[in-house]
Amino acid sequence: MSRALYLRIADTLRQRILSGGHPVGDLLPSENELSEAYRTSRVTVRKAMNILEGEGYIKARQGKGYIVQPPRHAVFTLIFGEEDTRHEFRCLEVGIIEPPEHAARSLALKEGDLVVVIRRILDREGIPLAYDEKFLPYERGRPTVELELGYSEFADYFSDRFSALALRTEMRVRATLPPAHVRLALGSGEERLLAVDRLVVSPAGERIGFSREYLTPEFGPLRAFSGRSGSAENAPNPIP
């Protein structure tokens, strides 16, 4: 199936920026010029520009158009490596519960609000590497509690309501002592583990999902990259 035209326009402009065809500070062709070049509407072109602006490649300037932005080398994309074929997720629980305090606070829930919880273990060759908990605000009547939720990627939970490109993820990484149920599941003792919190925010600023993943030392190093690589597929190889 052919990619939508606005995605192809975004792909072309992104590649030009990455290759230096549009250097930092360069003014991109106007929406009218691009719509004529691609024989499409300004609405389609604007959708492509919105993607690039969301990725940090360009910025709309009032009365000027779209200007290429410098890469942000202090902002990193973190890669968990969950796609590694040696890893396997085991779903422990999918249900509706009263949220623990940290999840309620992160999702800005009111007293009495419930959440859908998905708890999983990440294994490699039978060795538990990580404990993953995801919390989604429960909406009565929405068919969200299904076992397949336990095997989906986080962004897939919201695909029926939002484009993945429109979502924003905020992340925090710290070392902490896991609660007893996590230590029991991982077979770990009284030791601090690396905890990675992820908060998913809608285009309107609504907090729609929160996850916390506890990583054991066996999980191995995390990978991250900055600047402009376009996607995780183009990320550099791990530092040896």
Second form
2 protein chains.
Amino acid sequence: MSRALYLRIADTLRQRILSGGHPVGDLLPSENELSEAYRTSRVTVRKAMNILEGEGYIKARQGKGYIVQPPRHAVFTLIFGEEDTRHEFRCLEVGIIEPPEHAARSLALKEGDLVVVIRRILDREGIPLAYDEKFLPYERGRPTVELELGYSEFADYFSDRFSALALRTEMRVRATLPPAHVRLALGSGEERLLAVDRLVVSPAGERIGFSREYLTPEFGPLRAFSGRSGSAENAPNPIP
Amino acid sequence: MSRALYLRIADTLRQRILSGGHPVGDLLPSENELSEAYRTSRVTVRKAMNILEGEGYIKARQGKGYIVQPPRHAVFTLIFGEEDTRHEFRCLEVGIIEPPEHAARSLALKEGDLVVVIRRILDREGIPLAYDEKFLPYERGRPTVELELGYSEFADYFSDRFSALALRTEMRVRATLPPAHVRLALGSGEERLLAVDRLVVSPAGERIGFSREYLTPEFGPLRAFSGRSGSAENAPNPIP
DNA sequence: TAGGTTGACATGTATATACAAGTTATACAA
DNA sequence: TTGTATAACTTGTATATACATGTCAACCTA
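Now that we've seen the form predicted alone, could you pull up the form predicted in complex with the DNA?
First the chain shown before, then all remaining chains and molecules of the complex.
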């Protein structure tokens, strides 16, 4: 038997969108029209639509229809460093401080607001891999269990307060010269560092935490894979 | 009305997986068992399963069941630089050469194989933003229209030979000191560069192209967003 | 004219059903 | 013992149907 009908419907609609037959913002034919056109049921058409929606080509609006979406950016699966578990964290500093300017701005703090700070070194067998600063808005009275934060992401830590999947993370990566306190902590005269800023935002828009990491070359490159839905198995590693 | 039933089923199963109730490799209860347990139809249970499968928690195996998957890496939407279209490419070199060692290795070329090379500078209003090298395996007799390659990705360019969606891209990002010829081309004494290697692979595993880009600080940071399925609208930009 | 109602039509959720096709353990035959 | 049917599971595909809910334009009323 050939490909399933709902896949073939998705294929032809996808092709029609890609070839410009349905420009961005266009309303696709309704489910009823399509099910008549393909002489099939509405349920089967919906399966095709769900696929295209998952791929980002269209967006469903109840009561309105399916709207063709602008081409979205490539989706990558990001992997930090090697899957090597021999690394350890050395905590340098934990406390409640006035936030440095960049953290205050990212967390949208008001003048005088305090933050919980955690500064750590990641190393593997004595070799420093990364310097890591985390900033969490300090709420008077909230238990500061979070001072014990391990390497887990904010998202992991806050998965009880929020559904981990609901949290949104924004990252910025740049090459940088380390500030003095980082260079000192990392020991060597490292100059080729990757700086990774992360901001974790709750579904309600509350800024939950901000972290800045400085990655040394020993940490390894930041790797990303696109194509197919992010399962690790189809991501072998041809780039040497 | 409360949340839809299929969403609630997905929620409770997700929670059960996250809390270790169903370890990795475990087989979930079958659709029939679940539809009895929740006193609903198999179709509704399947909707829940499809969600969890899309989120990577489980994987369906026909004839077998739903298998709990290992936690997958976060999926990010990557954005390069600003959405500023005032930039231009200046082509430095186009030709057919013996590949440099890193390109030959990434493309898995044999001794003596040649590549088409394109070296370009990206700049905005006279300021260099990036240095870009692309390498394509040279096939004798293939028309070298590709010498005209614009800023389009390989994926765009080869979308006629392959479905653009089928192509897989692997990226590596690191901070680097530029090699001499790049420093020369970029003019200034730039030292804080992001190096981005990309390898594009066809569905059959054929290595289609390799590119190496050196991004200056003026190019802007590499940005990534996670959470929700990669639509651009829910990615405003709080990190300043 | 301004504002509210209604109805046609869109997608969202849910049920019941049927058959196709992959998997596996068990029973049985060579 | 080894191989092969078979039966009882599993998920995959597809249909027909019902009602809930969001959207919007046309119409009606004050």
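Since the structure is predicted, the reported quantities are computational estimates derived from the model, not experimental observations. For the two forms, the rigid core is made up of the largest set of C-alpha atoms that agree within 1.5 Å on superposition. Numbering follows the first chain given and starts at 1.
- With the core held fixed, the Cα of Y214 is displaced between the two forms by less than 2 Å.
- Once you line up the core between the two forms, the Cα of E53 ends up 2 Å or more from where it was.
- Relative to the superposed core, R42 undergoes a Cα shift of 2 Å or more between the two forms.
- Look at G63: with the core superposed, its C-alpha moves 4.7 Å between the two forms.
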